[in-house]
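One chain is shown next in structure tokens, namely the form predicted on its own.
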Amino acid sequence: MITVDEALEALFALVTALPSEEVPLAEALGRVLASDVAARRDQPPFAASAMDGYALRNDEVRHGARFEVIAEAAAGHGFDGAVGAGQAVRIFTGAPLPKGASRVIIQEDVTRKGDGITLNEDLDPKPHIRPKGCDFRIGEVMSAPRILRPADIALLASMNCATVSVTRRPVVALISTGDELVMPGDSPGPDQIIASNTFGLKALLESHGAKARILPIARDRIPSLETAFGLAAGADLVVTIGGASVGDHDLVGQVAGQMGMDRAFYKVAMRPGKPLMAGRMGAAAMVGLPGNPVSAMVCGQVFLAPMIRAMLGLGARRTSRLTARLAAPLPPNGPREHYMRARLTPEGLVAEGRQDSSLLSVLAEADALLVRPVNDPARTTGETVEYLDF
């Protein structure tokens, strides 16, 4: 058995960062920016009003001072004359700032009648202008890769970009293997169970930004693993869910390799998740993973998820982790990593009491994955673990 650094090495080394492709920009929530991006305008373009007020010139701003209202301004809609001595604009947020004013006075500091206005008391002593380029100039960079976030989006819109430069989604062969499964909303037989793992992977593939096909159930029949493998072409990556121990219906690996699967390992010193399994298969990365609901969801989070962030461009990297505060003691670990279901509560870390391998609704309970060493020894109340988010 290996590591699961070592496994999560070796993973690496079957993917690379995936080519590039141009996206409107309303539709790049969430997408991996490829390449950087240069902004095409200065913003504001021109100093603009940051108040409903009345622009003039600073040096004729004193309390019982007198103009008179020569124009208007509002967004959109400038004064292209100039303001002299003695003389306001009426403006607007948003409107460019006439020539030759200097400050913009807040209609709550002045007295309006007719066309002339006095200034009061107490005036706020802001300019109330935002500069020309203040928020970003002409080639001022959004740097990538990035996840782009909504604020993202907003800036390269305001950055008169339209289009953008991102990472191709990794497209995903989900692969199901196993008499015993069916799919939700059929039927199960006396002897079956629902297929979970399918789509438990695939939501959390794609919130991890790919693209995940759920192929049909692959039977425990060489032929019909052979036609699942063959539905999975054009896949960046496929992975199979069962089959990959050892028993005597275990065939994945056995065909996989038939149908030229280069393995890179093996078998991982990890709880859940031992018998694992990866390669390539052709142009694809090739995962086998454990049948055990928790197991398969444990696995995709440890190794797919990372594997997903390298081919859109975002580093080689393991899931960072988080540290906390422990709840309630725990005992020993042994010879395997152990990546323990667990809730963070106001009190700290707590480890949920069953960790069988099969127990959907305890794993759905969690919201963290408490990973223990290997041969961690006993922890006390109030010591700091760490934890993935889950």
Second form
Protein chains: 2
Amino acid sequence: MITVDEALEALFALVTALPSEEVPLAEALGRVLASDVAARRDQPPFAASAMDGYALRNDEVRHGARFEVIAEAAAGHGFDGAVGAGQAVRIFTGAPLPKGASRVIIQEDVTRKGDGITLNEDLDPKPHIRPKGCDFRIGEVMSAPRILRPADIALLASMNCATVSVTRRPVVALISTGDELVMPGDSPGPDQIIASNTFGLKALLESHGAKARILPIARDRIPSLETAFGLAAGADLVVTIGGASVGDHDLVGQVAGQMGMDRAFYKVAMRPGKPLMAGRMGAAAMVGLPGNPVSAMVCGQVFLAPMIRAMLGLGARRTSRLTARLAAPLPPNGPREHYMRARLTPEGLVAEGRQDSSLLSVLAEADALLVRPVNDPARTTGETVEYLDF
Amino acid sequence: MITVDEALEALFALVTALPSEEVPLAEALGRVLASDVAARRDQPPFAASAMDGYALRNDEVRHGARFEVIAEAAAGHGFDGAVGAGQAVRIFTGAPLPKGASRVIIQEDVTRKGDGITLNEDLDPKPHIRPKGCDFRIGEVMSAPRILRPADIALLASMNCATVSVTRRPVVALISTGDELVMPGDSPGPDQIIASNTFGLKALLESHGAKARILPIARDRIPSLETAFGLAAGADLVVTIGGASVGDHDLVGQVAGQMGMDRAFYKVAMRPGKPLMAGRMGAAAMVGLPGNPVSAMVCGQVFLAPMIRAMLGLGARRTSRLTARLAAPLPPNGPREHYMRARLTPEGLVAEGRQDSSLLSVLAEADALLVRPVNDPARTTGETVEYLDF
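Switch from the form predicted on its own, shown above, to the form predicted in complex with another copy of the chain and output its structure.
Full complex below, order starting with the chain above.
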């Protein structure tokens, strides 16, 4: 058996960062910026008023000083002339500061009569001018790779980017295997259950930036598996669920091998989800996950999500772990890294009572996977432990 | 001026939870479950083997006991007969447990010769049987409302839900106003800048479950604003950006009023983003945000995101706040609630040095909005403060 980290290294060796594609900025949320973007302009492109008020010469500012209002400057409509001695320009937020002006007096600080203003007492001392380029200057860079958040989208718009170069989404083909499975909406026979793993994994992988395709269920027969693998053509990653362990009925490895998979079979020292199969299969990476629903989802989080991030150009790193206070004691762990379903409570992390890998109801109530290292000793309430957000 | 909480109460009064729609389960990630879902079956629907091994009678288990293997039971293909004294059925993970059997001996714990098995020493004491319904029973409920996560999708599949009833996404129409604005990709004139607020807000609101439409920029003229409001028809929420303050050039309130907005004008005691206008306008709620980019995004997070959640049926509550250690001291706050751009560091929260509401570059580097209550005293390093995840 190999460790989880060794398995991850082997999986990272199967994938590379995907090429980029250009998408409209309005569709770029959550996508990974593929190359640095340099600003093509200064923002603001001119010194601008930060308030509604009057633009005038700073050296003339004192209580009781009077100015003639000679023009108006609004956002989008600057005043082309210059502000001379004894002159002021009525100015609005965002308007370019006229030549000659070096301060904006806010409108609350003046008394206006006709075309004249008089400065009040206790003037706001700030100049209320945004210097040209104070947000960013030509050539300033938003660096890649970066998962684009709403504020990034706003900044890219402001830099005048109508489209943006992002890493193509990895396409994942999901194949459930097993004679016992039927699709949701079908009528299961007495010995059958509903295929749930492909639906859970599609959602999980798409939340990490992949595009997932659910393929027809493959039966426990060679031609059925061959059909399913054939339908996976074009995917960057082919994931089978079930049929990866050593039981007599596990045909997936055999068929994948026949179809050209450069096979590597790993037993990973982890709970849940020990059996794991991986290799290259033509242009795609192929991973075989265990069929127990919780094992499949935990392996998706621990192995597939980092593979997706690597394909997105975000680097080959395991999922970052958070820490929390333990709210209930834990027994010692055995020789396998254990990902325990747990809940975050105001008192800290509490491992769920039932950890069987078939229990989706427990997984759905969990919001954390508490990570127990190999041979971790018993832990007491109040100790700090690591977990994955789930 | 009213407080942020008073403004939020007024905004919640403008919206109601939207009706539900049925979507395919594979498209339900991140949607809000609109009504409770009861399981239509037990899972597993039969007592099932949890391992590959041999099903037999527990009362016959002892070291050296021999059994005749009379049949095989695989997932999807149970054995219809019964297991009698001295008999065993070869069984695989997920297969229904045959009648008469009350324990599964894992295959590693037996020695097989032809059609017979002998039990080894030091048998694994567990029965390795998953009782019928141990995951969930008919009638067990996934309760609404609930934002559907990947594990929920898997559980719903397992419950045999092919489609699911979710709250319709709120449709938001976004209108930027101002003669100074051009769309990304355009060539701005010397007094112009790029419209960025609609792009940032679209991304922000869609990350909270809305569907946002960017409308053409409205100019600072009544007919242009009338056209824009006309194009917003059908939206649940109409958001204007800019033109909501008290300057001479602020026409939005005037035109919205002419077009039937039941007008309420709020000055909210907050920084950034003081001006805020809101009301009902026909079938839609209407909110006018300030035009400074950071103000618009912060108001989006503080006011619009909770309105979206309320429309999604998640309740009328402000965005939940997190707490962190302060990594650098802060001066006292004034009479307005201040949402400071901040970064989460290993040492704790650090407020950005530049807090001007025009600086998108600072916003894009921030990952938190540090909340300073009205008249909050100076804070020292190490104190606990509240923030919004950004």
